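Here's a solo chain for you in structure tokens, the form predicted alone.
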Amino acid sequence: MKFFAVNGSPRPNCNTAQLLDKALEGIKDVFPDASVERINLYDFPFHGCKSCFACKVINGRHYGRCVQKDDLKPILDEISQADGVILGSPIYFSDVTGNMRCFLERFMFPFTAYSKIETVDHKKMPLACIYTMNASEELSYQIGYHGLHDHFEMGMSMIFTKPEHLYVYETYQFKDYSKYVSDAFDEKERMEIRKTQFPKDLESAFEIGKKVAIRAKQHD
């Protein structure tokens, strides 16, 4: 079995990446022999959907598949056949990162049928979403993050399966807050959250990975 974690953060080893790696550990806990891989979207150049509609051409040889040739294409070909996918992204301006949005356009749109009677044949693997953010849980509800992401996940549910999800709040961003204009945050408070809450978040990510693996087993 093959599982992917897709990292939408430009930081390859920080909060989001660590949570994704822990989720992959959860998958390995269920399937010790499974192949797991983390893809860092900022490691290579690619673009979002170009609206060429090659994936919608009647009897087209690329029907249901993205035709655009760049570094993402071979990755998309692999991920579309995965047994489970975990998506992780920090929240920038209320949404996932631009690179994650570009990835999702390319990943999801080819499987969307412009038809009342026809559906695109594809693998409906289990999914999970991990969101990391500066905001507190209370503020995230006030801003409306959860409603936005519920809508975002609804699209995934229609194409694949309903995603599991994990929100991680008040993340620790800098090694030295004094070097940056960041007086909106209390460095000592953030460090304490990092020490006490983030280990719990890692454990939650581990459990998310297990859930994806168990759902994959049921689906298989």
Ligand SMILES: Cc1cc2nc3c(=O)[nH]c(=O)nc-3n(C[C@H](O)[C@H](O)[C@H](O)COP(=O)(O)O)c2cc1C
Given for the second form:
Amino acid sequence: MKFFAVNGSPRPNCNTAQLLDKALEGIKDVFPDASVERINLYDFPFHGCKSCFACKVINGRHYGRCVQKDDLKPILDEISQADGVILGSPIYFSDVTGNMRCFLERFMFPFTAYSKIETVDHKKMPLACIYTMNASEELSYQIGYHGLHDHFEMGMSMIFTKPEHLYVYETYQFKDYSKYVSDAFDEKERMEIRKTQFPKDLESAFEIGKKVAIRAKQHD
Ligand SMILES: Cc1cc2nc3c(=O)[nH]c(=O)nc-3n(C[C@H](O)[C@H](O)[C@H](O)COP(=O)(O)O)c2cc1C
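Counterpart to the form predicted alone, namely the form predicted together with this ligand:
Full assembly next; the chain just shown is listed first.
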């Protein structure tokens, strides 16, 4: 079995990446022989959907597939056949990052049928979404991040399966807060959250990985 984690953070080893790796560990806990891989979306150049509609041409040989030839194409082909996918993104200006959106356009649009009769035959694998953010849980509810992500996941639910999700708040943003203009935050408080809450978030990510694996087993 093959599972992917897709990292929408430009930082390959920070909060989102660490949570995704834990989720992959959760998958390995259920399927020790499974192959797991983390893709960092900022490691290679690619674009979002170019609206060429090649994936929707009547009797087209690319029907239901993205034709854009770039570094994402072979990855997309593999992820589309995966047994489970875990997406992780920091919140940037109240949304997932730009590269995560570009990835999702390419991942989802070819499978979106523009017909009442025709369908697109594709794998409906279990998914999970991990969101990391600077905001506190309370602020996140006030701003409406949760509503936004329910909306964001709606397309995934329709095309694949309803994702599991995990929200991780008040992440530790820099290695040394004293080097940055950041007096809006209390570094001590952040460090405390890092020490006490983040390990629990990692544990939740591990559990979410297990859930995806168990759902993949049921799906098989
Ligand atoms: C360009 C940019 C925009 C951001 N916008 C938000 C935001 O709107 N809300 C929020 O809570 N955090 C915001 N953040 C903070 C990140 O979401 C947070 O630090 C995240 O955990 C970083 O993930 P990483 O450590 O995996 O890179 C922003 C950070 C950057 C760099």
